[in-house]
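Here you get one chain, nothing else, as structure tokens; it is the form predicted on its own.
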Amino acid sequence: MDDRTYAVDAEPGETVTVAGWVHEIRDLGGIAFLILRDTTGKIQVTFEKDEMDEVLVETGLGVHRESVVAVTGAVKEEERAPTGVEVTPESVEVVAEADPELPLDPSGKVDADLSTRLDNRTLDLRKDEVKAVFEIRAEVLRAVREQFRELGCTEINTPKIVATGTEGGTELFPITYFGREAFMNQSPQLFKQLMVGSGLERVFEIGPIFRAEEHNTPRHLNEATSIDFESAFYDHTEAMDACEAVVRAAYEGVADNCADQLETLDLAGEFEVPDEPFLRLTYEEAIERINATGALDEQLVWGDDLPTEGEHALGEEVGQHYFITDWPSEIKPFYIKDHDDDPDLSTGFDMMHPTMELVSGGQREHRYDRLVDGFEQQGLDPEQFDYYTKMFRYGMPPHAGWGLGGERLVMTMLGLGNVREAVIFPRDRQRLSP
């Protein structure tokens, strides 16, 4: 079948094979009709039945939706079909048969929970605004690539099974390798800084990362995509300018290249580009205007996490995407530096979409002595994590990076409703098969 036609490039006056999927069967008695489905999308195929073979008729019209079938015939102008074209049959091939019975509705009349969807996946990627997410996916990994190498990044590949978390033992799913304990690892955070202490200098990485966490919410997965990035002789403000060209890059991308997928999603009209520059917010900022809001039962005082409640305030009056810059040291990782003038102010930055946080980044700390004092203060043992803490001893650049959660991205950005709906085969606290 690699001689086949795509639906989309049958033009009258060929004799063409198409090949794809039975989306639908009417029979209005004389005349009937197979509408096919194949990638690019839907073709008409018409069955005159008392000008055809009786054998081509049953073969066609008795198929079950959802069977692959192969269709070989003349192609011919018809403006009340589908693509403009029907395809008048002279032979068809049932490639592979369904069962009559289907799990869910690929044509999409039928509705499905999430739950049910994501048990037959395959299924549920035959509808046209499910696997329009995915290419529009794929789209926003492709261009945040191309925009990681105009900033002159290297691409990277680092280990998922480790001997030690990335923040220590919480929310690490252990393993046994070879009789010894191992985990599933939460970031490349550890492994991309040791790259800027190299030849590297400057890297990505778009890759999965594990989280133990027992959540259950429309936002958390416990298998996830992270895009990171890391850059020696970068101040936290400087990976923030790196961010906001990336997120934007993903956006421009799928502006560019995907409208089909964006009007099957109804989203055509209403897609933009986010604006730069993003609006930059201190910590001390954020609480005061989400205090003032009066979103919240209580008022936020100084080394508050910001709750879900008092994101989605501040969100809805900022309008936009947006960093919150200079965090509490003591609600940041050790890794994220201090600055100089005042230890209790971390180079720590989040940004945020309107509705959650999308990336968690800062400046490092690159002195070998403070990296230690860090470690302890946060109740860690730095002899575990000394694969990582002696290459600080050889001459460690200063250096600033992030991470951003590629399934919130296109959450986001297409105004998912759970993340899930981002994910092929999503890992949750029930969710381990497919």
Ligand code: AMO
The other form holds:
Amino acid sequence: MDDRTYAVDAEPGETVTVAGWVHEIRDLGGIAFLILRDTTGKIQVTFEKDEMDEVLVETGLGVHRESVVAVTGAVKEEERAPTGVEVTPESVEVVAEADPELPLDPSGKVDADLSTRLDNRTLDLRKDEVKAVFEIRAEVLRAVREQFRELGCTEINTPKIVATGTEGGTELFPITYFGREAFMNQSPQLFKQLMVGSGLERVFEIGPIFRAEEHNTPRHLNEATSIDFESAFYDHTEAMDACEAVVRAAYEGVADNCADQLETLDLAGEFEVPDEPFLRLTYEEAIERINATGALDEQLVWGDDLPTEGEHALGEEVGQHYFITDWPSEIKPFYIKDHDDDPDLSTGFDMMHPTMELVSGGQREHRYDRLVDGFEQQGLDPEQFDYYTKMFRYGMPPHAGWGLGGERLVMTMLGLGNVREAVIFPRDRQRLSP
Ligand code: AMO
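Give me the form predicted together with the ligand now, not the form predicted on its own.
Now the complete complex, all chains and molecules, led by this one.
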């Protein structure tokens, strides 16, 4: 069906049919140009009014911007054309006419605010710099998948409708499931852990997580894409090594395969794959360094969560990706294992971009009795998690893993101002459609 030639492939000497959107019409009097845009780029269609059929000229130049047209004609070299070639039209078909009033201007000449852009994402994604973000996002996911395969992982898909939450009760979205209360899953945490005791041993999942976050911030979504990893016989340091490898692979994939997109985003000169190894700071060192910056009104003490301003001050000092390790056990979830020689200290870690947290992970508690105690300490009813805990009685190896926010990875990689720019159709407190 699609026997058209892409704009980028139109070679001088050929007669082709190009099809796409009317990017712009420039009428200079005797001569006029229709700039046609498809997914590969733009091509100039040149109308010499006195020498061409009147109906053809009227059809080609009378069409509204952003209409879909198919143009058949000979391609010839033309130095002054944006791509060095132009099409002399023999026929022009208006395939789908666009309204003259557009809710946003895909040529980018008129700025639109983020809300208008998200309401009209189809038109927004006609802009090169927006399209580039999603092409890069796709490359990130490709490169990450490939790296996971190199690490010996099997890709899994786990349920998104669940009976219980794992990452904090207030952030759950309840739904009705055949008359019973159920929830949208906050994390594949328990499912991926169950797989390390299966014959698969080392797994990854890339899928949606749902968080009923109260926060309406530039880095929180209510539906996000989590890149999850879990491996049998790994400790937290090996999990951190895998995390570094995956994040670096994402950057390398983009550096190797997205030169055009980086150019479009004006990042070509400055895009750098992060150096290895990432600095590993303990929580204690992190709070000392934050306190020393003087960025906070009150000094942090052991057991405090790190406030956003503190993370920023530390991130600015470190200036690259880094880990924060050895968190106080009390502020990490029940499934994180404590250090054997110090129960107040956990094996949990976060991986930070200088501007925000990207990853949480750790070694997991795989000893049945301690796991059940952990549920109780966190105010959760272990019986509700019986499907999970009982498998720890049938041979569950030591294991470790982490979860990486896909949108935050793309956002920080490209320096986007808002995480919503890395999601085609974001879900936030105000936005449930499109
Ligand atoms: P955590 O809750 O820290 O850990 O989530 C892991 C990473 O997912 C991303 N993320 C979000 N991104 C955008 N909007 C949100 N609302 C949001 N919530 C989380 C962040 C975060 O660092 N089960 C553990 C992971 C593990 O231990 O394996 C978990 O979910 O980048």
